[in-house]
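Just the one chain here, the form predicted on its own, laid out as structure tokens.
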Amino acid sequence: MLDGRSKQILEAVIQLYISSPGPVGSRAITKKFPIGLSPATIRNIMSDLEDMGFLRQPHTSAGRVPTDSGYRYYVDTLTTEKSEIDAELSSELIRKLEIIRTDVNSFLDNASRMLSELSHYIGISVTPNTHHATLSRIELIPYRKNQIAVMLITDEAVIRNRIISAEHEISREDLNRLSGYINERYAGHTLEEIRKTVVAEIANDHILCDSLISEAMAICKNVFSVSDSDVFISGLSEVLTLPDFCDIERIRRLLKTIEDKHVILSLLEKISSTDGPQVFIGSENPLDEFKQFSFVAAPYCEGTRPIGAIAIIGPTRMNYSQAITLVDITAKFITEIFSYSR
């Protein structure tokens, strides 16, 4: 635990450094803070944090820069009285968000956009796991040649439009018996439970007999085999801006991260149990291609279950307070939705 003056040391320091990449000396910290002490008895003090692992000295007689123990002390303890984020910047968030809520899709697109355009950092929205989903009904669209669209949408409204391959052509009329066919079959059941009820009846051959059912059961094959969520991801150009990914190779490394969107996805799964917002800092990170980053997520629900997520991803020197201000509204709104429309 560390004293009262310690506390506001490293609270001003890495507010500092937060506003400003550089370290921080002792001068700053009087100019900016009405703390009351000398710059000597402040530089004791830092020497004291950077002895307890807070803080870190670049090169001799260079200010301090917070480490990642600092800035979980910081999250932690020194905002446990969430900042109030502007009126203004919240109000603003949830009207962008409302005029798109018919869409989800397009919603959570739009959800990541606006985390990105008031952090400044990278906004990611997570579609719902589709694991849970219950199908409503599908539609089978001929598209070109040995080709049909699939709109498949689920009890929670998410519209999931992919094109599939067919091993002959099949016309418009075929395709509404076969939608039909599935629809009275699977209506009501989750997609869980159709892919397994599928590879069953796949390997019955002589269910197979019937030339509509074995057709129906090659689509659902195809359709319901594939349960991956979708990642949208926003912000890219915002953050190559910032003086943290200056150098080449921190930004080949951010690319990596971004464009590997199972990676994202398997962080994402480690808070889907959790409530409220999560914050990984740095190396405390559990994937290790997040290490050089900071992620604040939160999941968002159907009633009260978690069935997506959304995040910023940032540089260590992250705006944390507004970063989780952001995220929990976001999150809170999202899941209203869906609960709304259940």
Second form
2 protein chains.
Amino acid sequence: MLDGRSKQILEAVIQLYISSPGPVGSRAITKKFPIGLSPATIRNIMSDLEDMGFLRQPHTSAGRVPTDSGYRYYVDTLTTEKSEIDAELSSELIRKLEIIRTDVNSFLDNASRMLSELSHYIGISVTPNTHHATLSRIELIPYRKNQIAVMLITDEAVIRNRIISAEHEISREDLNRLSGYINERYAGHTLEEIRKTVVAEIANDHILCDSLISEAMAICKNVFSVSDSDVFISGLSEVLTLPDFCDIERIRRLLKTIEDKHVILSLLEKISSTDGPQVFIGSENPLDEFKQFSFVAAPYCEGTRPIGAIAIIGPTRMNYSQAITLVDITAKFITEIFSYSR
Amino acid sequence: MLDGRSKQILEAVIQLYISSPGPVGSRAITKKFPIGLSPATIRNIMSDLEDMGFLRQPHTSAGRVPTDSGYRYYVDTLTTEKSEIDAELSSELIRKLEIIRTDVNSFLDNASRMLSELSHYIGISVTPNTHHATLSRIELIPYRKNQIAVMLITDEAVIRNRIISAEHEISREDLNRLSGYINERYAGHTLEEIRKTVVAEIANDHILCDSLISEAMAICKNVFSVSDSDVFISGLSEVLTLPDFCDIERIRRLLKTIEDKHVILSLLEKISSTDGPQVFIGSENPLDEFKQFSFVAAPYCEGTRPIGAIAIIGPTRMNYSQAITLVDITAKFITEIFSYSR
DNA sequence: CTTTAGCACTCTCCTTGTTAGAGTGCTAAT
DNA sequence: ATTAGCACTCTAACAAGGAGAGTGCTAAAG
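Can I have the other form now, the form predicted in complex with the DNA, not the form predicted on its own?
Now the complete complex, all chains and molecules, led by this one.
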């Protein structure tokens, strides 16, 4: 689609623009990239690139700026070989991830922090979803008056821990019978299946005459209905150092979106069903609020089944090669952890 | 200290300044507050207030702006009677809190959200600290290879749920013996005591010859050492709508501070040991990064013992009366929940 | 003796004008 | 096909001027 020379120029523009914002002129390119062409020739080529929609002029007689499709072409044709600087960053990331690997509880939180620290963009991670996790065991423990502490143990790297309120006080013995009943009946099924079954059975109320069963159903409904996935977001302060984030209103809208965890959750949910790193550049983003930003995400898996995702959000003027590398490595690392010695 | 008239003027300046930033002039006061004085007189009084350090002129021939001590005086002499608007807000808050009260798990998260929604400032809450919680029971459940799921049940509204890595695989029977041992030995003690005891006993290594005990100690060390309090922060996007937050660098520094949960945690830790709402105005804040902002906080208790705190962060140009009301009500509400029917 | 009206003065903010600099597009020469 | 040269365009930065808001002071009024 693009001859070698045009591609070279496009890459030059993008790299210069990434290293410092502001339109890139033809002379700047000849200075930094010894291609052996004069500014005039480069201007002609840039003009062609503009016609093709890869570059754009903020105004007549300014330099050129990459468009979203410019970035897209650049990302698609990224040479997979890493630069030394990326390689160095990778090894730093791996070193840091190794350190936190043992802290199972806050691993994902820390992972998002690592991502943001190294990329200087926003790092995001979500806890594994439980759609396909199967129930190993449920524990019901009397808590306070009318409250029950529920511990859900699944075959996956997920433990759900909830406190639910019951209609009335339930004795420890009754709780044991209840958990026994639930375990016997549902252990080995996926949480999703259990949820559906429970809903169906409750609707089908003739079997509820048994109070044990109806009690159990009430608890199950409470426990299995909610997915309490967590979203970890780090590095908001990082991106504010970037000159791209100078418009407060834009930051505010981004923050507003990010604060609503459901949005992030459903976004990364979709990512989870793909494989390998995904890149959404500016207007390619499904969410309006992200159309000014770029989004690099990758799913992580348990074994081969994707169960969650991590991501980086940054300006469209993003160091894509680096971001992709970071996200990819982190996702693989998490996959390894979740798949480790089951 | 201040005669009635001066105080009236000070309050007028502060109220006008709160409703819209920008220096307040003498004429503006006569327009909005029918005190029955001419602008000239008011100018004289304002000049006095400036000498006393309650007001300040950004530059010659501009209106006056309240200083931190001006706000301090205002807050200290706040008439405790609520305005109707505050009363209305309060009942809305209570209504919202009632709705989320049943959702024990995310109650505090939601509470911080309520705070920020109603105040339009940043809402913060922390989960109860466990310093004085006593251990009711510990449960050790085999998880993955070399990992143990630990469930800690205390007498307070706290359940700690951790996964720890063990040196080697431990059978379910051994885990039962271990938890039995720990329960027998430590149930009824505060977590703090247990932590100290454990550290002491590990140092005192002659009793560790018994492998059961040493195993148990290793687990205890892991479980009791870390305090995994959580901090919930909401409303970052809210404050960005305020004209006070126009300086990106300032926002960045605030965010950077807030992102570090330890800072917030130790700050609110201190608050927990006071009682009633606390107000830190601008430079009164212990933390440098907060000296540009105001901080309204209140502890919540279990029974009478403070176990956590909630707070609002906003500009020094804050609606203090409203913020104090919101924080106070919320803290009382949480206290009620945590003290409810033990 | 306190309060008020009037007036000169000051400072900011906004608008306008000007200039320097950077970069392009075109044309003609290589 | 490429390049040098030149006229043209646009922005960013700075300066100058005017409007507006508000003060401080002084002298008069209550």
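Here the structure is a predicted model, which means the values were calculated and not measured. Numbering follows the first chain given and starts at 1. Basically, rigid core = biggest C-alpha set you can superpose within 1.5 Å across the two forms.
The Cα position of Ser237 differs by less than 2 Å between the two forms after fitting on the rigid core.
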